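Next comes just one chain, in structure tokens: the form predicted on its own.
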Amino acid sequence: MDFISGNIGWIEVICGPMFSGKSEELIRRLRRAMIARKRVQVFKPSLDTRFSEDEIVSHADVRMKSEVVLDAAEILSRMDWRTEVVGVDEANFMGPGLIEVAGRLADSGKQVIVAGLDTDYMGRPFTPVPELLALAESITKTLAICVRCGNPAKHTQRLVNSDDLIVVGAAGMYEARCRRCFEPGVPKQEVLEFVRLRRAAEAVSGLEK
């Protein structure tokens, strides 16, 4: 990360699919700003429950306090205007409004660093990430490992039976894969394991019954 004299705003994004070390990414650079003695603000949304109610965690625990909010707008809203340095995670979870907060606070000489994924379970544009991509300064992509490779990996496989855009899960509903191995949306096998394994779940739950 750069810093940056005088009030001149600034986007970095950091973007790639799951367990490609964004989170990780973005703290470190957070880090880096406070030891810098710049004020340093971070949101997460709210849907993003998945390891802790307040704080940004990566996959390998890695984590950072940070202020909960409903949708980019809140951002404004609980701002500190003496803030310098503001960080996002999971972008991909705070609409297409995080467009214009983040132009906002870049125009008001803040340094805005963003974390999410850059693509859907179906391999498309995942809004609003590729939008804020347009508008950045600086721009890291992110590579996992492909799970049944092990070449570099830019997709994230769903591993569940759903349509719907977004579906928050981590290890077990999703995992890494490279452009041969990409399947765009669930793969019929995975949806069969899937079905399997919950009717295991719930012919046992009958027996606890």
Contents of the next structure:
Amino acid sequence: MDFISGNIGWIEVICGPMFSGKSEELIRRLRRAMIARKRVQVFKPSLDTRFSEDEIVSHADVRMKSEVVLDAAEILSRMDWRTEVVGVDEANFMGPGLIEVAGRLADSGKQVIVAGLDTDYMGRPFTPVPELLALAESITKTLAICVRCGNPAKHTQRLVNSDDLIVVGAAGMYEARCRRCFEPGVPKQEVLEFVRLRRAAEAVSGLEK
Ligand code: ADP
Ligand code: ZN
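Right, the form predicted on its own is done, so what does the form predicted together with ligand ADP look like?
The complete assembly is shown below, putting the previous chain first.
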């Protein structure tokens, strides 16, 4: 968000399902801040080291160096108080502490840009993103493409069997689904078989190219 001027802080939230471009949008905004010669710090939770230990990585392999923290409190302890822009990826893994931390940083004059899932594998609001939406000056909701029907997708469909709220994973464990195709929780066995067959077909057509 470029339109707030003056030296007040604020909170921007980028939210939506997996594969909707949250990380890409976060990186785009942080790059623009760097071009504007702002002092930037970027954080991601240590829970998420799927693609890289010390970078934010999008599903299309756009990357940016980041600091890895255990939880939101560690963001405060690692904060260089000269920092003007703070980026946080995978807010959904940071825990409820991020609500207070983001507020404190914004109150102290920093531009805080947070990206994360707004709903979980059951389609329920996923703390702390919903609370951050209420506190934010700016909200961007990104949508993915439903892999079953091609419509805009607002849900993250889990494809592995688990009742745990957090199961870290990417392609193969989750996919984007629209409201109509989404099945809260884990889809039925025949659907999982359909996904398996479709992947096998995609792999074969990839080999033929
Ligand atoms: P998020 O952070 O929301 O998970 P990313 O920024 O990591 O999203 O990745 C977005 C990229 O994922 C897109 O630019 C596109 O290349 C790729 N992608 C893969 N599957 C999908 C999908 N079902 N819908 C939209 N983009 C997808
Ligand atoms: Zn659909």
